[in-house]
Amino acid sequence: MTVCSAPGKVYLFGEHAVVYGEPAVPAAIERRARVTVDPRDDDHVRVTAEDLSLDGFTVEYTGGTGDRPDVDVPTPLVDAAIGYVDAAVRQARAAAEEPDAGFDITVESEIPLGAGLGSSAAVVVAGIDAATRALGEPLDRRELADRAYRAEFEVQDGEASRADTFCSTMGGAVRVEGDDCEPIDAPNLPFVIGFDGGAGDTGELVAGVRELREEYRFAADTVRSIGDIVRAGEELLADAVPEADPSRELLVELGELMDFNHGLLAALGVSARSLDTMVWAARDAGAHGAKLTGAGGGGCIVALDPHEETSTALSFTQGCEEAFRAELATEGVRVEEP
């Protein structure tokens, strides 16, 4: 039995623009997906996922993971819940050069699904790491991040960014620009997250931004402006003391950039009323800045606030289902005790 966990993430800056070659800075948060893998003596794959649907489920299927499991839940749920596990299995089999390897897989997750916190990336990263280790072929982190990206790229029909999987693999804050991914130093940023209980359709939202960008010059300029915000944020982080508590001045400046970033994302049509409401509730409560995180359309916002006022205000905000503080996860994917 091999158990690995990987963290979720928030975007400080840069979602959507990263798809067009602009930089982005995601940061790992200490909410994790945990994947347990036991090799089997046959080529079957058995997936137990208590946290990937309302009631949880167990499915078993044979041969190639492209076979559709026979399970009494709606097809879209099956596709969403096991698509990433399927892709992780394919990558692990390829990495270990064992195309017929079978597994019993258990997935547990603290990360809300589809909320913009990188739940799928965390499951894929932890899944590939656990499966390759179980087969005696552990991967170095760069190869693991690359294979996890390929898995997401496959499932998301070519619309995936390397940001989520690289951040989940490495931990801390990272800079992503095209295929160039590097960890960067960051202080202990005081994240507060608000979750509206929903999820946007990532593919539809990405496609909507693409259509705007192709039709209107101002939309393309907006995407480039998001890239400028990322670069300004990087300069601020470069002057901070890594893993120390940030100064109020740094939080104020980062917060202003986050506010700008949210406004530009809203202009591109990827926010939602629930997200805007939570952003304004956080700001009114004294947060230094707040923005949506992830694809948008529903899901989560992230705010900077070292005090309790923002999380308290969000918990009483209409449309906010959950509010919680999340520490920066300085450690990425890791092996856990069974």
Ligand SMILES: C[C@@](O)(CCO)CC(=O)[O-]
Given for the second form:
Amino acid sequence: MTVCSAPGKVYLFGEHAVVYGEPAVPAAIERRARVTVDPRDDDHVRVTAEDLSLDGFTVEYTGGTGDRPDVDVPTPLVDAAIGYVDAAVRQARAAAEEPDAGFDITVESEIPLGAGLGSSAAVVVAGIDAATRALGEPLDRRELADRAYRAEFEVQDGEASRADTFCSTMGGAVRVEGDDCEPIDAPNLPFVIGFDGGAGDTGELVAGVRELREEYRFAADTVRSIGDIVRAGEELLADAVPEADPSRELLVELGELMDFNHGLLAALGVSARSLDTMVWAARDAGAHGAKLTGAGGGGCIVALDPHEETSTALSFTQGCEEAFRAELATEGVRVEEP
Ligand SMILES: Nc1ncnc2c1ncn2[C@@H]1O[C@H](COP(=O)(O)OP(=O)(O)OP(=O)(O)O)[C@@H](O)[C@H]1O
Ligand SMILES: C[C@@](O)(CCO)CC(=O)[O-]
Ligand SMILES: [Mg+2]
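Can you give me the structure for the form predicted in complex with this ligand, which would complement the form predicted alone we have just seen?
Everything in the complex follows now, all chains and molecules, and the chain you saw is the first one.
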């Protein structure tokens, strides 16, 4: 039995635009997905995922091409539910050159699904790491991040950046621009998360932005402007003291850029009433800045506030189901039980 865990993330800046080659800066947070893998004697894959919205279930299938799990729910639901685990299995089999390897897999996660905190990336990263280790073929972190990216790319129909998977693998804050991925130094940013209890479909939201960008020049300009915001944010971070508490001035400047970034994401059609409401509640409570995080459509916002006001205000905001502080996860993927 091999157990690995990997963290979720928030985007300080740059989601969506990163899909079109602009830079982005996500940061890993201390909420983890844990994947347990036991190799089997046959070529079957048995997945137990208690956190899935189908009220948790177990499926067993061989995982061969075109072979679908035998469960009594519509195929799109099953695909949505196990698509990422399935893709992780394919990557692990390919990496270990064991196309017929079978596994019993259990997924447990503290990361809400489809809410912009990178649950899919964390499951894929921890899943590939655990499965390749279970087969005696551990990957170095760069290769693991690359395999995890390919899994997300496949499930999201070719619409994925390397940002979520690289961040979840490495931990800390990272910078991703196209294929260029690097960890960066960051101060201890005081992230507060508001969660509306809902979810958005990353693949669909990314496809929506792509269409808008093809149809309207303003949307292509907006994507480039998000890139400008990211570059400005990176400069601020480069001047900050790593792993120290940030100055108020830095929080004010980063927060302003986060506010701009949220406005541009809203222009691209990926915000939602609940996300806008939480963003304004955070700003009204004195947060230095607030924006949606991840694909949007519903799910989470991230705000900067070293004090308790923002999370208190969010917990009283209609439509906010949960508000919590998120610590930067300095450690990325890790082995929990070898
Ligand atoms: N605990 C889990 N067990 C099994 N599958 C999971 C789990 N958590 C996430 N997943 C998979 O990830 C999918 C959600 O991924 P999606 O990319 O839509 O959202 P996200 O990664 O949470 O948010 P974002 O990509 O915006 O940061 C789920 O439908 C499921 O396939
Ligand atoms: C929306 C997006 O930029 C982030 C989702 O967390 C998609 C991606 O980068 O793959
Ligand atoms: Mg995702």
